[in-house]
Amino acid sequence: MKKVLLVGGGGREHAIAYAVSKSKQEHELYSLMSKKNPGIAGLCKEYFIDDENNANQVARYAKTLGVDIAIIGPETPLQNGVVDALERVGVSSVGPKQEVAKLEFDKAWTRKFMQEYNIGGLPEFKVFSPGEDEEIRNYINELGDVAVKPAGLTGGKGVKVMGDQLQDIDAAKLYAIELLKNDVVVIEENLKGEEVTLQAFVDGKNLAYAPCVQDHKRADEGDLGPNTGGMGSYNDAGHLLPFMNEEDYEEAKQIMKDVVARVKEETGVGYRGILYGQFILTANGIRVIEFNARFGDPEAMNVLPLLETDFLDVCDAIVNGTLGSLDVRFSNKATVCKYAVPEGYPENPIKDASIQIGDVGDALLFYSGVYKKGGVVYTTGSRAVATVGLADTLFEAEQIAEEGISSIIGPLKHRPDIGKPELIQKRADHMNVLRRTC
């Protein structure tokens, strides 16, 4: 009997628990999460409510339970060295060690690393430390159109770009200098194009790639409103998005492969776990927005239900370094994921409001920022629940997801346009215009 410990309690982790539950391996799933996720709890033999970000605490639980393998969902435990702590008590992990997880939590290190090893997709950038106010102003003037990035973790909400969250060059300077009081700041050229997420299982050397996904960060329809952790996402049947070509895909794969090889060369530590590449297709080719050291949320909800290979077999191959000999396959299906979030999210979300989960039909249901009390589900203020439609076509998958999300009643909102033909065509038209300007 294999004992599996899942760390984390969000929608991404519910998707991971779902994938574990489908395994043909004889197993018991345990979960450690900061707040009870009712979806995860229902799939576990036992769950524990504690600080998932405390690496030593997680390791103590794993040792006490006699866990065989741990799967780390969120980024903060990785930043805090949970994989290193688990290794010290003899538990293998699906997740990178702290030294290489900094690909996500230290944007300044990652950009310099990419530059040193001549890794493809690197935009124009410079890194600034507290006290370099004049230098940062001058560089923003030099580039003219910039993205301003705190070096540390921001939950997908700290990066701001001109023409979007920053009205003009003066606003960019003010924001950069404000950040510079407490953090290292990366200033980059403002990349224009279409974003693509490519996620891969990694065993230290070999990578097995999932289908490409596109997330929707903006809170409101038509890509308006403030940035969020992600309002939903989709993938098309096959491994490409509708506006991609095979060359885009192969270039993204090669960049991720180079990162895995060079990070071992730089740090002496093999990268094992999940590598998430956030790319943007521009008029000048593919560029790297960022890397994450774990599955995306919501992107995990798109790809894990498509995984045909036994998920625990994949996990074993990751920790044993045998991914190259495992045939990792995904169904040739389209998926659409839509998140229901509290009204007012992300700036002033309604909290502790009761919601009713109706009949979601053929959609998959994943719980995220909710809790259950007295049989009633309540919101926490973060993204609440997601539905995923899975079908042969994007059109069908979107209908399934929309029907499911519409059955959830309460002070919630969602983006009906995610996965709609009109929005996808708008993205494709945009990409066609960019390619013609190459």
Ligand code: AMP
Second form
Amino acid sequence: MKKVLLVGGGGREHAIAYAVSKSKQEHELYSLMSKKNPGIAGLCKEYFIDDENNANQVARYAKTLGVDIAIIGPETPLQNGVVDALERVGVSSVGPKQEVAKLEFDKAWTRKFMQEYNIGGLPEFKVFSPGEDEEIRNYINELGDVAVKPAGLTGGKGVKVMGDQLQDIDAAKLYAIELLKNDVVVIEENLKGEEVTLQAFVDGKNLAYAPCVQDHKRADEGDLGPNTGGMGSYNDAGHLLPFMNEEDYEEAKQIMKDVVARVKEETGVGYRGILYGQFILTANGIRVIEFNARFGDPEAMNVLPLLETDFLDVCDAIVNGTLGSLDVRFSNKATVCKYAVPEGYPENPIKDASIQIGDVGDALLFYSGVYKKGGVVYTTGSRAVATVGLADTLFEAEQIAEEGISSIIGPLKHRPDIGKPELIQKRADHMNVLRRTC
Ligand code: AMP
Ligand code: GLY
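For comparison with the form predicted alone, kindly provide the form predicted together with the ligand.
To see the whole picture, the full complex is given below, headed by that same chain.
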């Protein structure tokens, strides 16, 4: 009997629990999460509500339970060294050690690493430390159009881009100098194009890639409103997005492969777990926006339901370094994932409001930022629940997801446009214009 510990309690972790629950391996799933996610709780033998970010505490749970393998969902425990702590108590993890998880949590280190090893997809950038106000102003003037990024983790909400959250160059300078008081800041050229997420299982050396997905960061329809953790996402049948070509895909894969090889060379530590590459296809080719050391949320909800290979076999191969000899397959279907979020999200979300989940039809339902009390489901203020439609075509998948989400009642909102033909066409037209101008 294999004992599996899942760390984390969001939609991504519910999708992981779902993938574990489909495994043919005899197993028991345990979960450690900071709030009771009813979806995860329903899939495990036992769950514990505790601080999932405390690395030593997670390791104590793992040791007491005698687990064979831990799967780490979110980034904060990785940043806090949970994989290293688990290794000290003899537990293998699906997740990278702290030393290499910094590919996600230290954007300044990652950019310098990419530069040093000549890894493809690097935008123009410079890193600034507190006190370098004059230098940062000069560099923003030099680039003219920039993205301003705090070096550390910000839950996808600290990055601000000119023309979006920053009105003009003066606003960019003000924001950069404000951030510089407390953090190292990365200034990058403002990349224009279409974003692509590529996620891969990694065993220290080999990578097995999931189909490409596109997330929607903006809160409101038509890509308006503030940035969020992600309002929903889709993939097309096959591994490409509708506006991508094979060449883009090969380049993205090569960049991820180089990162895995070079990070071992640089740190001596093999990267094991999930590597998430966020790319942008521009007029001048593919560029890297960032790497994450975990599945995306919502992107995990697209790819894990498509996984045909037994997920626990994949986890074993990740920790044993045998991914190269495992045939990792995804079914050739499209998915659309839509998040229902509290009204007012992300700035003033309604918290502790009760919601009712009706019949979601053919959609899969994943719980995220909710908790259950006395049989009633309440919002926490974060993204609440997601539905996923899975079908032969994007068109059908979108309808399934949309029908599912309309059965969820409460002070919630979602983006009906995600996965709709009009929005997909807009993306393709945008990419065509960019490619024509290069
Ligand atoms: P991140 O937290 O790095 O994922 O950034 C959040 C969002 O900011 C991304 O999804 C992009 O939409 C945008 N972004 C980040 N870096 C850049 C860049 N160099 N140029 C344009 N947009 C960017
Ligand atoms: N969906 C974006 C992320 O997980 O970082």
